[in-house]
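The data below hold one chain only, encoded as structure tokens and taken in the form predicted alone.
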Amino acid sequence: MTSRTAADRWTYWQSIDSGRLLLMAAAGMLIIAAFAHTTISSTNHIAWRPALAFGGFIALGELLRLALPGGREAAPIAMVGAMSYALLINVAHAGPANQEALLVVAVAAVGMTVGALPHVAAGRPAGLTGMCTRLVAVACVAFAFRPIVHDIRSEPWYVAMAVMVVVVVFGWLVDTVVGALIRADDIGSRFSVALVDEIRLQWLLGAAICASVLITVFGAEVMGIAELAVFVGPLLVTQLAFRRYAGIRATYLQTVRSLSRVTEVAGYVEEGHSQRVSRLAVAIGRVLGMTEPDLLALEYAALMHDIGQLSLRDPIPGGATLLAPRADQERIAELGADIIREAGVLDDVAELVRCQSWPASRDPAPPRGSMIIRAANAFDDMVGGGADRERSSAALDRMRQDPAEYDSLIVRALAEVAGRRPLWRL
């Protein structure tokens, strides 16, 4: 048993890629640098009220975390706190905040630890990842306004407001743009593409923590450390909008994938045959560079594409529509863009899948998703569930053989995903 477990954690720290090792490094070195730096030091003069108060709303903060659209993950709280005490000039009844940077990354450090302790022990995921990414965008901050801190103090209130106004945005930069990296590499996706995704998915978040910071730093100089009880409130309220946000998402996505299992079960198609189709569109999609929004509509699209043919008296044979008539496939197309029509929330969705039976050279031109989607359900009605490069080979000849059919370039893009990995994997 003990070999194995050995195994395992060898095969996962063999599964991470260069970047976020080398995330984790830089964030281990600055954690290690901080702490020696802290132990070699005087602790005397640690202000240790203010330390403790803003780790442990790190550490709630932490504890709290906030679950975002397409699998990301975010700790606001835990961000507020720690760069509020990275940014803290006074603070009422102890005084100046004479905190270095290094302390502000071993406090931060700890706190985020601490909190993510009852995750780990829960058996949920320790997140090293966004602490990490986290550490280094606070200790960016921290770095950038500590030096500084004595010339702020002599400024009035709104030049200091405007220099931490600014420190706070170059700290939220470096956080989205660590993160695009990450994501980039984990789903395939371009980088400019991942970065405008998270500057869109992350900016009104980023908007709520840095006036949450602002608000924090400035109170602690007129209330104190006992601001942080009384602030803790309204963004825990904050946080529970962005969470109501991100469960009605995936509600949305559980229902249509759901949805899209009433062909398979009712044996109008073959089992896995939507699933996979759509994650096969939405590879090609990532390839060709779609944005996230895109990449949804196309998803929910790519899964319910198939819903139509329930109006069929017999089922096609294998539920394969590329064997259909052109007649057939346009009333199974139209038949599925009504039914979800009616959900009223969905008409771009519709629209992708109405367009879907449209050959590439129509005019005026179906949707690129359309057209996304009609290569897809193509290629997995000739391949199936299986992986074998010779069927993969012949029906991407096929397609590519047909160019009034199917776009070029999303052939091109369908076997640059089709011979780069697995189909399961896809």
Contents of the next structure:
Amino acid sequence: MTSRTAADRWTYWQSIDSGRLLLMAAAGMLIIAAFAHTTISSTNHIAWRPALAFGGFIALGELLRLALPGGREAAPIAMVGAMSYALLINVAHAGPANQEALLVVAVAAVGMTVGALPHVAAGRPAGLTGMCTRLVAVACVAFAFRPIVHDIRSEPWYVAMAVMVVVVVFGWLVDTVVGALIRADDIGSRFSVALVDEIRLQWLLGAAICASVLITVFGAEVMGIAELAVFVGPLLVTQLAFRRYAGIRATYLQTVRSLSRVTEVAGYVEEGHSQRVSRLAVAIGRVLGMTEPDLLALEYAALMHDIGQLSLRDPIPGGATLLAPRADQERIAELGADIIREAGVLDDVAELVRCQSWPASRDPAPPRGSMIIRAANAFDDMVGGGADRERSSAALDRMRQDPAEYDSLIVRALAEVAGRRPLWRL
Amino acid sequence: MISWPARLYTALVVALTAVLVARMPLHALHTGRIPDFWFELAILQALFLVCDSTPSSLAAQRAKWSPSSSATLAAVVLLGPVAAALVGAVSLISIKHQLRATERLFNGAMGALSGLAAGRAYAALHGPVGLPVFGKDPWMIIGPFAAAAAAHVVINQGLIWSFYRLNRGGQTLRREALESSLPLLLVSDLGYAALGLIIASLWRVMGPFSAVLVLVPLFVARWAMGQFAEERRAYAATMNALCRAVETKDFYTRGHGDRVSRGAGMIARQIGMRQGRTEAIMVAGMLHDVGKLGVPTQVLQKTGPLLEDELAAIQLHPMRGLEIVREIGFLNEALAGIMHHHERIDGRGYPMGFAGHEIPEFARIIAVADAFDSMTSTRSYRQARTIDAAVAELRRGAGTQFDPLLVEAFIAALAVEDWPLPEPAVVPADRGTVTAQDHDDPTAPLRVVEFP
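Can I get the form predicted in complex with its partner chain as well, since the one above is the form predicted alone?
Starting with the chain above, the whole complex follows.
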């Protein structure tokens, strides 16, 4: 038993590190190659003004990173700068842009590093994984486009633009796929689901990046390098809009997380119960391949699943709803759903809370999220906050023997999640 | 309804615009010099219309913003001042719903006027009209363009603001909402104004397609702004629902959080607190008694004198509240307000016994609103007091229990705004718990068992 868990743990850590390691190795090799090549081949041919201007732009973008919902981090302005530099055809008054792909990588690497330094100095995480991902994506764009730039130059603008769109979409896909791979590893979800989530969340930002790259490249052809200074305004305002959106999402989640603890403070449930149930439920949902919007509703519902107890006159002894008679359980669920429905914006969450005490065999079947909450709640009522393996396996056994109450797929996922160490990562 | 001064003002602006446009010399129309003048004008007008018809909400629900100025400013560069005025005038037929005729007229005149002003500013600094040709020194165009953008923003915002100032009746809320989002409005306006020059420059490469290309990031930004507004509404609604749920335990204190939040907001505005802090204190007011959930029901319901530890349980509730909301990141200052809302100026409050200005400002504000709402609500042991009686009581406690300045600020605010008196509590005979002694009530202190 112990040896198997140890092996599991080993493969778990190994799988995380190998993905990251590979990415960092790739980025590192790119950087070494870029600098070696740039310094060995004569530096006389480098057009310094564009290199410095775009490098500075990238540094600014890296400095103003954007936190997106779900703990993601992006640097859209840095991406715009780096990809535009990779796709530059002509610069007004500076003639054709002839930088090689490896120079693009070198400029991007220096810009990103400079932009990341203030983050490190302020004690924030350096975000190395994100930077490596972006660098690899930019390198893909540069290697795809720089060799053909001479042929593109003589084509009309719409042909050039079509080629650029293809290349940028390719670069964006690289960024997204690598991001999804790392994320799937980190949070223990399936790659396919992580990829779909990533695309769903990022495609709009990706479209904005793509259009911005085209604007930058063609704008530089007319206006020269000064265009970067003009265009940075609209880019900053767009990013500000995204930042506010991500900020309110985070505040929302934090507030629900905090307020869900009222049942604990009131002594209705054990300390930390809502938080544990929600983490368990989300982890189970991920194993079962639920998508991010569904997981968010599940998380909210799990956090607030006991809120109906506020309407009870006296706490249930020990707070364990598992031991209460079925009718009481259903009444608490209904009361909780009523409270949540009051908000008017969380009807799907209210529905999950309402059906949380329904057995799996019920007809019509309860929603999957409700069954997950039921299983997670029962598990936590039986095992509690401690990490007692004996109690945990006893609880799982008891749930396995009751397939009419607990869906067997969900119990299997619960067993997988409960066997993990560290228990639940967010 | 739109007030008469605002209508008069609209008429003035329309007349002024008509005169100014009519007085422009004919050659300022540039039709002769620019081959596709009318076609380009139509494209830019279409761009303006698309942007203007899909505005997005800013911080406040009713403050709308659209990036349509980029079309006007592109016209300044490409087609000259009169064309810019013609682009701005399209606001007249914007497909936004719920616009009254006066508002449309005003918007159209305002768009034309700010377009004209931008064009004149651009011409004054010798900005060349037509497809931009950047020489060795790109600032020869960028400089005049910056002046045009600034003129556009100033005229545009100036006209809007004076309109709202004049159009008072029933519009105060809207004005307040606008004021809160003004910095954001200005930043967004200036940022997107730069797109005008981008559109004009790209026109040389790709013609009208530049307008299409620029629309993409614009619409993405608009989407993000819309999402922000939506999430914000959802957040507020959820917060309200959860707070109400907390209050369901007690029939007498229902709506208490809501009203204290409102009262704290009134005081904050009265003493000129800036918008961000006012919002924070309203959240704090909403949540100030969350910790009461940690007080056992029997203690809350007890009619007789309280035992020492029962009193302690009640006096602990600000700390319990803090415990619950501590992890809400943005609350910072509000946390102090929640924790110290039962401190007294004379230092005899709880939980820390702070005195005077040791007590955080948020806490002093909440204390006033809290006590006032308690006194004007019905309790199981007494009827609700009238507002005048409660005000007198606040004045009596000023300097000992309350901060006198804040009490006066609250009374001044009460003179202007209505106070939502709670509905008399109806307690069903069979269920529900009621507070027998209200810890918020300054006129009926908690009674504690005294040992001889």
